[in-house]
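Coming up is one lone chain in structure tokens, specifically the form predicted alone.
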Amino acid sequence: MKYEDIIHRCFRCGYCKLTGDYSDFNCPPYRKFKFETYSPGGRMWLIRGWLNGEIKESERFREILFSCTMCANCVEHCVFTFSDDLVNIFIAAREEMVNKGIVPPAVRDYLKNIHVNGNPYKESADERGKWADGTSVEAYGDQEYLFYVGCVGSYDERGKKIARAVGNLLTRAGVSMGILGNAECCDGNEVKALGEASLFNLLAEQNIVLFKKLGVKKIITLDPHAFNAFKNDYPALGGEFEVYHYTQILSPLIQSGKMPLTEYNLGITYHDPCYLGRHNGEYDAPRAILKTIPGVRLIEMEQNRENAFCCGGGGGNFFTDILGGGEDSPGRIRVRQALDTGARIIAVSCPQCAKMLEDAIKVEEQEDKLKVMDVAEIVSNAMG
């Protein structure tokens, strides 16, 4: 297994599962299950024991390994030199399990749907571009940017609403961009996170070939997960593109006054998506947008930026739900943290986070107190 030579360096000091100030636990599986085996350090020791033949593969072992949301809190707070490789180690262990055909059924089904249908929703490719019906978004031709929407924005009902909000805003701002519509292909970020390296490489190569054929040089993504794959994984496969999350494009446009905003008098708290924040260091663009809107009071949750608590959807869990529900599920914990601020809106910049947090609000029965809105939806409302 890749990274096998460094796994033994972890001796479970525990910093990996905490916030930077050590005030709370910040690893979603550990915080839910409260067993050391679900912490990053515990997972490292289990993987080492598995590779050494000291423990056998089991249903529980698979659950522990695939419960990780790849939120990268451990990468942020591990004090050792191998910290940057922690998420990569967990992915490599999943690759071993995929290669041996011993993955949880939900993971198997997700990967099969991507392989057979090109998306996890078992939908036809002919449905992929229909989110844009009724908008002014055009097909990609010779525009400056490709607007890449991804599977959640193309097929999930909540995701489609966010895709339309972003697409309309970019068009309204005069950004030269177009979409692939039904020709769009899954970016593969979750495929890689779940350990199917061969399928990820196939998806990436298909995208790279298509992008180059169309002359794509710059990409705006709806989803931080696609942003992460295009920015960090595609270059090694020959896909060198300028990649932006949509908030990075909107922020300077809004701050320059090119998109006049009316007063939007609300208390808003912002939830940092793991794949935009910790994985890629973008904490400021979404906040800058919110702070520019007249009347908005941005109220930070106690755990924010590099210490933000994951919604629970990363690492493929949005589709597999291996972490499951319950009072200590990540989404419900995050909703309670948002309620503590007194804000009326949780702002997000990721369609997966939006769906996870909305579901958590419903279970918490707090729909009369708290609402989830994407940053683009908030800006749209402020523009009238």
Second form
Amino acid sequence: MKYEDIIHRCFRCGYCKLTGDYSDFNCPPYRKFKFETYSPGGRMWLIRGWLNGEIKESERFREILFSCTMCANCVEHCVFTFSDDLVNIFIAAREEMVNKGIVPPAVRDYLKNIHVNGNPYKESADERGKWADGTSVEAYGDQEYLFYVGCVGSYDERGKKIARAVGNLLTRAGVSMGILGNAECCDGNEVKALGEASLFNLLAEQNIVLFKKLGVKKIITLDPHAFNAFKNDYPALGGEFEVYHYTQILSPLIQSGKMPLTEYNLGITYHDPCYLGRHNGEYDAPRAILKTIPGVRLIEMEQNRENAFCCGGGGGNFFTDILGGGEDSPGRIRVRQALDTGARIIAVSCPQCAKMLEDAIKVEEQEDKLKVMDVAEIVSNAMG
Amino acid sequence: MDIYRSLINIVGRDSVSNSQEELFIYSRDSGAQRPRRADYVVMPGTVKEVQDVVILANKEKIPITPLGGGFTLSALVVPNKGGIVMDMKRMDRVIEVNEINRYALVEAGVSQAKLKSYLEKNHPRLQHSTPEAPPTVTVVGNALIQGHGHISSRYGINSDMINGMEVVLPTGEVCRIGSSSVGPYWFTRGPLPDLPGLFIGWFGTTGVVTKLSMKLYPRPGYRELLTFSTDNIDLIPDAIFEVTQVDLLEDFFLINQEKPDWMNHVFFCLILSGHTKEELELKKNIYKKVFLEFNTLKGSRGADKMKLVEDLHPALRKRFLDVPPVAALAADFRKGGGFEYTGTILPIDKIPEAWRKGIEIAHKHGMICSYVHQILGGHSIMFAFNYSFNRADEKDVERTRKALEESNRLTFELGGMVWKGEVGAQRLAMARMDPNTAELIKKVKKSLDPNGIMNPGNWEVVK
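Output the structure of the form predicted together with the partner chain; the preceding block shows the form predicted alone.
The complete assembly is shown below, putting the previous chain first.
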């Protein structure tokens, strides 16, 4: 297995489980399951035991490995020099399991659907661009940017609303961009996170060929997950593009006053998506947008920015739901953290986070107190 | 009887496991000791659940090993005779902080991180004694193994800071000990028969502590590290005596590392604190004078002379001022993920001898010597024989075990005691112990735990 030469170096000291100020445990599967086995250190030791033949493949072992949300809290807070590779180690272990054909059924089904349909929703590619019906968003031609929407923004009902909000805002702001519509294909971020390296390479290569053929130089993504794949994984496969999350494009436009905003008098807390925040260091652009809206009071959750608690949807869990259910599912914990701020809105900048947190609010029966809105939806409302 | 089912009935399906994965992790710790089998892991959420598990185990004569952070490194909470590992981390409430009476009442699973963070947020003028261990370790576990914290030089070891506790006895009764047994406050352990002593240092062999009250202390606004160095090991005991005659220290360490060269001196690290800058400056000046006078008294010259370290390496400064420090980094010195030490509680006059012999032991086993010793109030030192090892190299782990064993033997030969010693160290202590004292330990255990279910294998009389 890749990284086998460093896996024994984990001391299982537990810094990886905590926030930077030690105020709370911040590893989603550890918070939910509480056994040491579900912590990053426990996982490291179990992988080593598995490789040494001391641990046999089992349903629980699969659950332990695939419940990791790849949120990178461990990467952020591990004190050792190999910390940068922690998520990579977990992905490498998943790759081993994929290669041996011993993944949980939900993971198997996800990967199969991507392989067969090009998306996890078993939908036709013809449906991919329908989110843009009724908007002024154009097909990609020779515009400056490709607006890449991704599977959740293209097929999920909540995701589609967010895609429309972002598409409309970019159009109103005069950003020169277009979409691939039915020609768009899965970016593969979750495929890679779930350990299917070959399928990821195939998807990435397909996308790179297509983007190059169309002359794409700059990409705006709706979804931080796609942003992460394009920015960090595609270059090694020959896909060098200028990649932006949509908040990075909107932020300077809004701050410069090019998009006049009316008063929006609300307390808002912002949830950092892991693939935008910890994985890519973008904490400021979404906050700058929210702070520019007149009347908005941005109230931070105690766990924010590098210490943000994951919604539970990362690393493929949005689709596989291995972490779902129960009072201590990450989404429900995050909603309770948001409620503690007294804000009425959780702002997100990721369709997967939006869906995870909305579901959690329903289970917590807090719909009358808290609402999830994408940053783009908040801006749209403030623009009237 | 289906023990697994019975445990599920008590704590719920999600909080009990007999899966290979949990049994693997809970059958070993981060030190060098060999794995030892666990049969079940349970995570009780309430005192009642603890009580019911204990009653079940006592009825069925199944061993129970209570576990806090699980980071003794000496495998004290890895079962010796199988049975149930009781992981206390679901019981993680800070129940009360009484600011005016300066105590915190916490459940057994509260981590050092949680209490520290809670105090900083809600009671910023108070602090608790925080050990050098990673912040995930528990307050209760550390206090019960007679751990030390960052203010122990000043106020005593952490077990001295215990005001009282709630404990589930091996036969299932729940007892409150200390002032809470007679009134609503958890502010003092006496004047009463000192029952906390039945549970401190016993490594879980006499009951399961579910709540603990710890003393809190003023948190100063300013802290600074003052460091002196010498190359004369023989000066250490007298220097410690003089430094601790002036009762103004927050914490006090000796450190030395053979590599890099600039670390290969004896460093006296004095952590000073003050509520005002003036107070801190006064203390700094006083200690500078103490060392000046010490040099005069000893007629020290050249490399022997105690020198103020003016250009202290920032990493060293951080190492001693961070609360807690990231001491875990020692585990990766040899890129091997392993670390264990013999924590020797040693009379101060024995330091030079221990120092020299510790270097010999390290070299004998192919290791570079690295020391971090905490001086405990001028009465003793926690002299650490430190060994980093490569977890992936079984021969290296075995070398470490041998080095630990030799350090343990040396400790007793020098008249010292081993702190939180692994079973081997306990056996050495019991073999040397006054027979009547050893018999008393046995009687106390038998009286509280007639079926011998509580973490058996620890503190057992050597036949």
